[in-house]
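Below sits a lone chain in structure tokens, taken as the form predicted alone.
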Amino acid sequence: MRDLKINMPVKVSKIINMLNSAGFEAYAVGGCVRDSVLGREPNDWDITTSAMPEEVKAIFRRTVDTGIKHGTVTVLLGDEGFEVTTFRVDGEYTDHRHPEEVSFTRELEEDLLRRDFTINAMAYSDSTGLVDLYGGINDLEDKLIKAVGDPDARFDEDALRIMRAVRFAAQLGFDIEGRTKEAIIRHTEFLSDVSAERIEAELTKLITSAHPEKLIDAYELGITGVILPEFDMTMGVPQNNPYHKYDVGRHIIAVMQNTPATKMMRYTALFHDISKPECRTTDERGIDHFKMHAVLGADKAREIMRRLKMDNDTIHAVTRLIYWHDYGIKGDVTKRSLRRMMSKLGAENFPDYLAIRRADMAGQSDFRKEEKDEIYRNIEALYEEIIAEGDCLTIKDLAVNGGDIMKLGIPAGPKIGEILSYLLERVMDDPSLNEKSDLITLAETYEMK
């Protein structure tokens, strides 16, 4: 126990005080205590108590049985809900994920022992202060992720804790303690028992953290070999090319470090060169080339994200950016070609393309840096001109619509779309043609072919 004061929300204090007044122990527990000690704002507040679920329900007027089988009752105060969970001991784990049964206990020590890491096994109340039975404060001070008790037992119980260890290390900038690392290595195979959705959720938190380079830890511990073998294949693959200074895998890490910390951008960075290993060729001078890696990478990224059960919007956005991420690197961009690229990519997504280009360049060598910077600035300037001039980039931007084309005597159907697509192509070549009279004339000419 430590003499430490945590400022809990008023409603959390009220729930704890009401449980105490009824003769029960009650504490804030887990991540909210950890974050408070670190000076971070907790996302939510979990409460643990010696009161049995039915006893909790008897104390509070409004409750919801959100997980009563596992001892959890949600207490409603005003328009907010707070999970209150009875001290418990988990039964046997047979699937490396969930206990077959749980039993309730009146002992806080037993409840804290079942938790994953020491930094998450601390409890707090104003009356008792900080309860730290397993060295969580010391591990916070030493910046360590350490399993509670026997690390082999913790990971054998729940293999998802393997992902959580690396994720917490990434979010907090911590290292994983030695014995905990060794136990992870012995248990990575059990990650195959964890659902794809849970793996994706932890992977997303890891790569969108302040330390996406911790993915290297996941590689060295054998984690990505189970959940993301495609990344393992990039590690150690050389890029014998003056434009590069890292192997493919470490280049990917460098790009992630220089990419905005959003789900879409970090997954784009993670997968943008994922197909380089199979695209690698070496010319007679010993220079490596990776032709078609962007196109094939988009396809491979789609397969991986579907395997991880990711949402379709993210899959579409990421694969689209991967496909276009190398656009213009040779400096052959014109306003005409850029309008076409923006039309396919979506003008609203172009800033994302610029961001991935900047990050990609940051992960390369300084070879011809001034030239690369100039190419980038030229693309950015052309984009700004196109936006400022309001150039037509989509069919809806045309000065005519399907109804106008039908008035030419063309019946509704695929032919209308074909003509509008043709008009868009002409207008992207020459924006001055985006006048209704000119487009009608072009449509009539096209129909006569």
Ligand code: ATP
Contents of the next structure:
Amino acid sequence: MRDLKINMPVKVSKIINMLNSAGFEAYAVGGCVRDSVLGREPNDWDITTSAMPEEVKAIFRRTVDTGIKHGTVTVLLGDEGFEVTTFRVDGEYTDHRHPEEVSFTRELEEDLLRRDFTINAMAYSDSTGLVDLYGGINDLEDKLIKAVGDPDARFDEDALRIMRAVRFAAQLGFDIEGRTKEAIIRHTEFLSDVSAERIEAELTKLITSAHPEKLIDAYELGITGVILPEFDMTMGVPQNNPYHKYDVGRHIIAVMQNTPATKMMRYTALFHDISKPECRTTDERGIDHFKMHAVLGADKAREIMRRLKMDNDTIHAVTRLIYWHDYGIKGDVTKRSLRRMMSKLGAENFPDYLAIRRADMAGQSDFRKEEKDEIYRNIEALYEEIIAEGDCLTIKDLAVNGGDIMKLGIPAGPKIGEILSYLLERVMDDPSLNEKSDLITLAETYEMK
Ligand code: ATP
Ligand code: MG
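Show the form predicted together with the ligand, please, the one above being the form predicted alone.
First the chain shown before, then all remaining chains and molecules of the complex.
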């Protein structure tokens, strides 16, 4: 037990004190202790206690039976809830994911032993101080993710721990300890027993972390081979092209490192070149080309994200951005060409498009870098002007609508849409035309053609 003081929220101390006063042991445990020692803000504060669930419920006025079978009761204080779980020992695991049964114990030591990694197996209370029975503090200092006890047994019990290992490595910037790594390699096939939702949750935490490059560890350990074989196919695929310095897989990693750490942007980066392996052709000069990779990549990304059971909003936004990511801004960009482009992509998606383009460039070679930077600075300046001037970019922004066109004697039907599209084209070329009288005149002359 070390002399280490953790600043617990008042409500957590209060719950622990009330359990202590009733004669039970109680501690903050797991992630919150780990994060506090590291000086990181804990996600949530979990409490572990020798009190049985019924005993916990008798002490606190407002509780919810969150997972009573597994010993978890949520204690409500004010508008906050805290999970209080009875010390427990997991029974046999037969499906590589869930214990057949759990049994309760009065020993903290046994409860800590069932936890996945040494850095997650520490408990703390103000009166006892830190309880670190499995070397968690040492591993925090050494920046290591190390299984508690026999690593083979731990991954055999619960294969989700494999994903958790790389996810914590990425969030904390740690390495996975040697024997733990070897055991992971021997157990990756059991990842197929873990639900898609749980895999996706851990993968998302991994790639939206400060160290998305840890996906390479997942590749080397054979994890992506099971959960994301499409990524494995990009590793080592050459890009013999002056613009590139990395193979496709390593370029993908570099792009992830250069995008904002949101779910949408990081998945776009992960999948933006996912179809490059099958699109690769080499010309007579030995230069590689990847025609159609953005369009095919959008389809492939959609398929993978559906397999991972991701939410539709993310799937939609990511595939749209992948589809457009290679759409060229080449040569001279004018306000006119940029307005057209913003209209195609949807003006609201344009900042994301620029972010992915910039990240994509950052993951390339320095060939013509100055030139490319200059083009982007120019685009960003023009973009700001277009937004500031409030230019018309969609049919909805036109000074006329379908009803106005029908009043010219044109019947409801596809013709109306055709005319509105024509008017939008004209207005994007010359925003000053966006006046009702001008547009009506334009519509009439279009009709006479
Ligand atoms: P986060 O910051 O993501 O909340 P965490 O370590 O708190 O990280 P939780 O999923 O909230 O992770 O779990 C709380 C604690 O429960 C862990 O610190 C660990 O001690 C234990 N735990 C969670 N999942 C497992 C598991 N699959 N196997 C063993 N122990 C686990
Ligand atoms: Mg937690």
